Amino acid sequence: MNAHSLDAVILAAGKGTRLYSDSPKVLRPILGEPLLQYVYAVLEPVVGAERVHTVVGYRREEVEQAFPERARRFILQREQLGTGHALQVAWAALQEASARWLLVANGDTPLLRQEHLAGLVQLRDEDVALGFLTVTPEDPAALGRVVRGGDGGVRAIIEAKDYDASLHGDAKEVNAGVYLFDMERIAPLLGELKNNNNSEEYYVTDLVGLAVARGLDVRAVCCGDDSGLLGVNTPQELCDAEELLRVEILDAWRRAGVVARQGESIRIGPRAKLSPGVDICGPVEIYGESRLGSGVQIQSHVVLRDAVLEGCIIKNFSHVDGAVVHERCEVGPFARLRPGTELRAGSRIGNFVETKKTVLGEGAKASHLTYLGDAVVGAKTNIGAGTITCNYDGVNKHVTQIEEGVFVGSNTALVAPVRLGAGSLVAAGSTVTQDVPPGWRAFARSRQKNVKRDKDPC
């Protein structure tokens, strides 16, 4: 075994009460991101992704769908009767990784960052048996306290629920919930754990005290007054949380060189990439794996989900969803791009207008109210208002063919499967079934019949 070698755990069992919702604690959004995946982005680049081992109990199944590709190093904690008892299901499975020393880190903690822990695996060279993170808040009135003899050295932390201050001093320092264990010295602790105390949980916390009981080095590495250390547990934490990391975002892409405009209203994911030239204006949402080259102009009112964008504008009110824009393209105002589209250069998707696993080809156009699904749209082809292709037939999917230079006339109903060969015509109001063969015209509509009315509208 390595000396050095270094295993986490994530405890992300619970429920969240105070958080008044039946989804897991740790999948509650914060930027488009669920609570968990902030700390395995800090995690992961420490003691590598495969070495992160996540706790899991209520509602598992929900927690291993948002996250499938880390579910082979889940563990499950089937009743969670504490953090204690989190890390005592966990000890076997963290045995057999084989590592000396163990972090522990809390699901719910989106503001933790990588130079917290810095301090905390430097102990491993002091030889420390077991360290932890502490915080100086204003009001450490809920949380659990870190109680220090009279040489300045940790005794113990107390949970706030059995904290009394006539017994255990006005202790200001509190605890961070981030751990550092030698799993040798610590394993004989954690069945000493018990839960007598006011919530008959097994608390994490009593390890401290039971390690200086035995005489081992125990440390606590103060990060001054980061509340943000501290965790989600209600409503105003979660948003104050998502507040810091949407302004902390905010101004890393303005220093990078992206203008952003009416900054209050924009709101940028963690794992979203911004070129330095992009210009946006509020309110704005870019979430998931966004990407934005240079030169790309967010008009007002937008929402972007793992949207490629490449010198194109977006225009007011429109979203952008798993689709690819290519350079000189513009969008909207009020479009929807679902995913599997994309648009090559110089194509235009104009306003009310939908598009679903659809490519448009370079210089075409679907200026109003139409909807794309499943299909490819030739070069310089021109959609007409209206136009749907009916691409679902009750059990599958099937495409829609329309070759370059096609002119498609308003009101028209694709039929799918259907090919449009180049240069050919649609008639406005057709319902169109058949392919139609290149440089031709198609009528597909029944001849108008007026019938004299019985009764004088007048």
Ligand code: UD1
Second form
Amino acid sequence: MNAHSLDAVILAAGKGTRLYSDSPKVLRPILGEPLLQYVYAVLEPVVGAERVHTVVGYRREEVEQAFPERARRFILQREQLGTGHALQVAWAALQEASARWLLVANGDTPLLRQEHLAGLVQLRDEDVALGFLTVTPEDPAALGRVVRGGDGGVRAIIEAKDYDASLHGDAKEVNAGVYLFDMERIAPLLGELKNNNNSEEYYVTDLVGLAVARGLDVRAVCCGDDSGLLGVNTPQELCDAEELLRVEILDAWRRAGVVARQGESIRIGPRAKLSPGVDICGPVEIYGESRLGSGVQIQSHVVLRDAVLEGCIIKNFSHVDGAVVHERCEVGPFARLRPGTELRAGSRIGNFVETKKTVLGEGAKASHLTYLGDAVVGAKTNIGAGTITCNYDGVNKHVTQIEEGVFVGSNTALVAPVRLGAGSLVAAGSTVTQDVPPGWRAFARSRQKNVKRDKDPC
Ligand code: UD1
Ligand code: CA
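Can you now output the form predicted together with this ligand? The one shown was the form predicted on its own.
Everything in the complex follows now, all chains and molecules, and the chain you saw is the first one.
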């Protein structure tokens, strides 16, 4: 076995009782991404994605659904009897494939960074049996306290619930919940974990005291007072972690040349990418794999998720989700672009228009009060106010094809599947159920009849 081989385990089986939610804690989002996503993003480059395992338990199906590509490496902890128990379960599952070293991280530590891990994994060179990261925050809160001896050496981690200052002194250093184990030397200690503490849980942190008692080399790597390293347990901590990351990401984009006005209300997720010169005004939310190319302008109250934008303007109160918008397009105000939308160059979507799985050709327009679903709209076509594609028959979805240069009059229902040929016209108020040949006009409304009133009202 390679002396440096390394596996990793993320402990993510807990419910997160102190967050008062039925959703598993590791799925709670910050800046649009589940907490667990952040831990993967840090561990996978260090250890290799194939070597990162996850202990799941509470509502594990939901965690599996959120990370289907990683579910193969999930380890089930049926009952959550504590972090030490989670490690025992993982250890048993890993034994065969296991490496010499095991990196373990709590799943609720979204602001962990690769620099932090670097200090820990390099302990392999010093042949340390157990290493862990520590922080010295202003308030040690409910975290595990690190107890050191007169020589400065680590003696134990004592959990807050079991901590007695008169016995253990006034320790300011706390455990960050990230550990490195030499599997061979720590294995004999695993079975010695007991739950005779105030939480009646098996603590992973008790391994520190057990290893010290055996005379093994145990090291704490102190990461200063970096409060970002503290776990997320309470609503306050969830919001604090999100705010720290939000400010950090915003500042980085400003340094990279993004004009971010009203920065205090701009939220940009960690996977979004913005080009220099992009101009945004908060409040704005930009999440997922959003890509904002140069020249993009985003007005206030816009929400973007997985939006790919090039040289366009998104006006106030618009939502763009899973859509591609090309150069010179204008969207909104109050527009909603849903997944599968593509707006080709110079096209326009106006207020109270919703699109889904729809391509709008170059220079085409849908300016007011319209729903376009499963539609292909040709270049320079004009979609009148109040046009609806009736794409769903209660069982299946059907496509509406509108070729180029078509004029669709206001208040038109297009009952799919249907095709409007190039250069055709649909009279306002029509319900179109049959294809319209290219260049023809369709009237699909009842004829107006004027009848004289019986009494003259004047
Ligand atoms: C833990 C540490 C504490 C440290 C803190 C840092 C223990 C006993 N204490 O406390 O010393 O200061 O992290 O953030 O480890 N989990 C399981 N199975 C379980 C229980 C928990 O997988 O049976 C998972 C949780 O989902 C969570 C992680 O382990 O992601 C940590 O559990 P948590 O209850 O948050 O531990 P803390 O009390 O914060
Ligand atoms: Ca925690």
